[in-house]
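Shown next as structure tokens: one chain only, the form predicted alone.
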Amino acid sequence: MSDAEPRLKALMLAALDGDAAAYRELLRALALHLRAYFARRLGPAEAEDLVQETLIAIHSRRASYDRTLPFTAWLHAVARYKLIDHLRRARLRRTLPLEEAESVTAGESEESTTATRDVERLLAALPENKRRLVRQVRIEGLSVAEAAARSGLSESAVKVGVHRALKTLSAMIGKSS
């Protein structure tokens, strides 16, 4: 896609300046690039939905594009986040042969272990329901909707619960500093 950078960036800049024809051409070109990007990672069957989601995200976030930076880097960041969201929703997990497991865990640093222990200690100070919500949304990466379905709470209650729990944790950290 680096060969396409100057053309795509010029189309994006023109689109940001109000050129509707340039914007249509940009979206057409991006759809082709995104189809290939997602098909390589997931297969063609799942690619089309992600292409559409990504084009919508690009449309809604186009004002956040920094004109001084490469366009394709911004595009790939948006596409990557959409791919990660899709994989989380689908709960796809990559498997690793057992023989290779040691090479993955052997590299864990002492700092990482200490940080994990500290987070667990802080979470233990929260009430069980708040601890569960923080763990689900902030550590496991569930969406608010998924955490709400799991806990039987409304999405608003989950958002408020996580917010209040994080505020409590922030206050606890402030006191210990």
Contents of the next structure:
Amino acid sequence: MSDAEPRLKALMLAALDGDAAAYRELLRALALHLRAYFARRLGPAEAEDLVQETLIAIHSRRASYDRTLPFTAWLHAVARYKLIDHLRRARLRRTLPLEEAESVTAGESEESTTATRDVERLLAALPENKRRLVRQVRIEGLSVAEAAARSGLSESAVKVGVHRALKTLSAMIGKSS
Amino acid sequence: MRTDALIESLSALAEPVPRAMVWRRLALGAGAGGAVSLGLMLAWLGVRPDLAQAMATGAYWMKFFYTLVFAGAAFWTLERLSRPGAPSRSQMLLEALPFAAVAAIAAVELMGAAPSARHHLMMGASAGVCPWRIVLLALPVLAGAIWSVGRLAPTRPVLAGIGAGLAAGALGAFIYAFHCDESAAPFVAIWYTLGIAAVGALGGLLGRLFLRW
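Switch from the form predicted alone to the form predicted in complex with the partner chain and give that structure.
Below is the entire complex, every chain and molecule, led by the chain shown above.
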């Protein structure tokens, strides 16, 4: 976020003086930053709600920004506070279950939902053609021959492509853990 | 996408924000609370009858400046704690200075006094009621300060609550000093500080409960 400091700060100062166009541009830029920040920690679906909540907080608390200080420091502190607050509430919800017994058995599927989301997030980092191959061969269960027929590649090209893509993925997992 | 719609509606609300907004809000909360405390002190305890003579003594001004400088530094710290990402360490150090000064004066007074007089320098005649009265007089200020800070953006709720408590405690002690006729520095260093610290602890609790946004 620090590269963005001069631009974001200029927009914020204009917004605080009542410039609606600058404010719209600022909020759009912040939505992108926040989406990346929260999605890295929560997953895309959960992140979007928090992006909106944080944008509302940024709006209603914008008077608390000290114009002599870096804007990104303010932004980061607000985003971090909102994330911690969200995690705290999520933990409270988890320790105080209001649902009936079936929600206990629903735990497994929730876990697999999370796993699916993790896989999708990793796949999204691959180039389009490799992502399609991995999905067909490793997730949908197509044979190498079928995948080759669909994509118009040779069977060995499919094998090599999947192999390389999995190697890239495992390197990414190693980096993030 | 809903986020885009949200951005559209928020950017339509871009009215100018005054620069002094944070201070204005703190002044409103502390001012309203302080006015109630002052009224409470006048109605319940009354100003010490010998105020005019006392103002000619150093002891009076020691109490006056201890509580006033403490309150000033504490409100400045509170202002920092109400702003996300704003550094507050130097304001906290500044807040410790008046206490360090009064503690030093108290140490000098105690060392220079006859051993038999030391007990009275520390306990005075009102040690049992002084901290409690400071807490009571600080409560309206604390309510006002928590109200103000809750409308700003404290990212560390407990710390901001303690900050509000210390600021309210110091202002409550400043108001109490118009009634209190104790003049020994050891008394002020112990019992005034204890009262202020108790309000600080109470503020931390309130911060944990109420300073969420």
